[in-house]
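Encoded as structure tokens, the following chain is the form predicted alone, with no partner shown.
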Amino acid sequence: MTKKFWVHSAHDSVGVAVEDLSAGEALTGAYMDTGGEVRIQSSAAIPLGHKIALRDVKKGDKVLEYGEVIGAATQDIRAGEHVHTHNVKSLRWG
């Protein structure tokens, strides 16, 4: 099965689309650190290179990618949603 997104670390809360994703699409992704698979349904169209939430993230919770904190959720994010600057704020620059 074609992998539509990659997850850098098993601890990550997001995966990265390796092609454009359609809303409602059943997706299979791969963990880069273990080679395992993860399946999720997208709830929004997500462009190539953008992130998809792998699990629910509450407003204020940290968002993980590469096994590291990349920001904090500015609103509740549900599994399968597009994760980008509209719902995550970097903690690096305040």
The other form holds:
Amino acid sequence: MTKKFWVHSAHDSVGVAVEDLSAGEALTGAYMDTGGEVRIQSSAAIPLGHKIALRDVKKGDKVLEYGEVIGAATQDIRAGEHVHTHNVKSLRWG
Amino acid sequence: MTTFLGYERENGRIGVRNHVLVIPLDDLSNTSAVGVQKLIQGTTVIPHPYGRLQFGPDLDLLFRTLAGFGRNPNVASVVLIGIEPNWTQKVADSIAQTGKRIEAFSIEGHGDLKTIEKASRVARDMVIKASENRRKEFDVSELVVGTKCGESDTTSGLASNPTVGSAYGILEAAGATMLIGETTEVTGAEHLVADRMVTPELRQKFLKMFQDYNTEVTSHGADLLGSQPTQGNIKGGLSTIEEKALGNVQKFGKCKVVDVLEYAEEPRKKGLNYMNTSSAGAEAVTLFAAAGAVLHIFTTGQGNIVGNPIIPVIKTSANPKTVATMGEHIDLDNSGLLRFEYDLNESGRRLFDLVVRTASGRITAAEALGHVEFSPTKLYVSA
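Output the form predicted together with its partner chain next; the form predicted alone has already been displayed.
Full assembly next; the chain just shown is listed first.
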């Protein structure tokens, strides 16, 4: 099956779409560090290069990519949702 | 052993281009410098808006940038024009240390037209002489290469930047000199950069540089998050400065950092050198070229189009939409990596091969399209 998103690290809470994704797609992605497969259903349209939540993240919790913190959730995020500036915010320069 | 075809300069440094450079020392001298460039075919000119009433470290940096362009091994010889002789001579003396031909002119007491005529006669001799320089074979360890990402998106962190890291690994093993920087754009990944430093002293030097830059950019009270990530970054899927930085530092690959340099400071050691730079594309490429980089690898996600007057800027993107819509700016389409068509080792090898071919004379997209951005960094207001 074509892999439509990549995940930098096994610890990550988000994957990155490598093509445009539609809402409600059953997706297969790949972990870059282990090569293992990961499956998720999208709940929103997600453009190429944008992030999809791999698991639920509670408001205020840290969002992980590259196995590192990229910011905190500004609202509850459900697995399969689009993750971007509307629901994650930098923890720097504030 | 991999070799390229380059130009050997008087001081033993190897260039990959053969420019006769006309440098205006200050804004007032742009007209004369451009006048020479219009009259004499084959000259390159770098107009800029600075050079009057600057002082202290800001003036030192401008002089280091202008002299650095003259000293760069991609430059065969230099015509320098300033409004008055004293400051002009300071930059001329620095360029003369390389042993290359440098002729300086000042406009006061002569006017533009006489200056243009005198300087043009010299430039005419220089381009004819330079045209007889021949490329010879040199080991890639002689190369000094810079890298920067611009209009990044998540494809930069997934593919283009790791590809630079892979190519930098090949260059490191070959004994080349590599430069990297973008001090604000390691914010959120500064601990990963600090871990690459080969000594505790360098680690401290880097962390202080990072902290000072952060203090400076946050001291104005503005919300930096309106600028970082950029609107293009956000469109491409980058949500925060931390995410952008973590993608950015993929360019380090597995390389260790052997030295930490100030703006436009020439590297003393082979291997990967960290240089303090702005994260603005043209400014950073200008600083690397002023430090002696002869070639630049620039990754882009959404489509940054920057070039440089004296060094070739290789542009690579892994975003298939950017490659499709802005293909004329892209030297290496790396979108196949995202489609699992090849792995990161092969991707790095392809980029390294393109570096060698470009060093040997292959023209980049930015050169073909005439992108000649010369953007000196200004540290603070003039007097």
